[in-house]
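Just the one chain here, laid out as structure tokens, in the form predicted on its own.
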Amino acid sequence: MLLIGVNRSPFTRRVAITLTIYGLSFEQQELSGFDNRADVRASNPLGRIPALVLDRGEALVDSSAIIDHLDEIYGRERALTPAAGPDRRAVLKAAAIMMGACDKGLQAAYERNHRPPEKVHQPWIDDCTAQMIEALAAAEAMIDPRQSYLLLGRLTQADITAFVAERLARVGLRVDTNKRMPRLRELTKRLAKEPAFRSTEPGSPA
């Protein structure tokens, strides 16, 4: 398999961990949707990454697809988002308030980062980051110290996506999470130290 995208995209790396935590075997393609645009586009039309490229050549988009056709094929009884009933809505409701929280992280360092700075309007950033924050409070909320995961009481996709959401706020936009959510921050250390994690941050080796 062939991931394509780099792993400062929050939803590239979701699935680059969500790929080594089943143990499978692939290759990653490093592009980026603003800086390999038209390279992207032969496997996304959009332009937009993840992409994984399947071993028979199908290319799945949206890092939420992608981990659907893993959980099927791959997760089985093991797979990081319940098959069904309460635990199901549970992960993947937290799942999408952590990759929205994600959206409104990149709208806001995209504005920042990719418009003249006398066209950036500050307080289209600030809502957005407001909103990230919020989102990550109400993943703080959920946490309950005595446990070592989010839900569920093991890992699941919803604290795949709280990690990548809460280092997106404190590393993309400078948020001290630190401060404004300890448990979360916690969980989020915890976990960068486990293998799947370690392995896919930005800059290491694979």
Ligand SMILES: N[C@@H](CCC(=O)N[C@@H](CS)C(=O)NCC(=O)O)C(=O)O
Given for the second form:
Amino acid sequence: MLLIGVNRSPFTRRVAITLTIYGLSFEQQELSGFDNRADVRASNPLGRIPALVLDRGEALVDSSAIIDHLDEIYGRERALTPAAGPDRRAVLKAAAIMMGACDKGLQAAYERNHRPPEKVHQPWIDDCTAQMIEALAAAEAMIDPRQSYLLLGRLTQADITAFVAERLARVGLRVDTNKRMPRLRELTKRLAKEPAFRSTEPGSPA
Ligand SMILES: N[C@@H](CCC(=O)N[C@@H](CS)C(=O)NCC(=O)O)C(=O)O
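For comparison with the form predicted on its own, produce the structure of the form predicted in complex with this ligand.
Shown next: the complete complex, the earlier chain at its head.
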């Protein structure tokens, strides 16, 4: 399998983490949605990362659709998103809020980085950042400090998405998560030491 995308993209990294946890070997083509759009389009007509090219050549796009496939084929009883019922709904809901947080964070970053300085609308950046912070605060509220993970007492897609969203807020948007979401920050510090998170850290050898 070939993963298209750079791990500084939270969407790409959640796929890289999931592939690694499922023990799947994959290669990665480190393309950016902005800098390498023409090349990315070979796998995703939208020009966005991530895409996952399966061994038979079929290209999957969008992190949630890619992970749905990985869960179906490789996750089975250890799937990071439970197959059915209230546990599935809880994990999907947490992951959707965290992915929405990433969307808002990226909109703020795009406003800052992709528009001429005189056209940057700071209130829009502030609004997007505030939405992201509210979403992360919801994750903070879910955490029981006596538990090692966000939900269900085990690692799920909720933890992976919270991990990438918290990193985007802290590193990309300079949100002080240590102060604002201390339990979430403790969780992400712990997760960062686990092999699948360590090996997918941007800049580290996969
Ligand atoms: N919903 C998509 C979002 C993917 C996305 O926004 N990727 C960004 C990088 S983090 C991208 O490629 N942006 C370039 C663009 O939108 O043109 C997913 O979950 O995969």
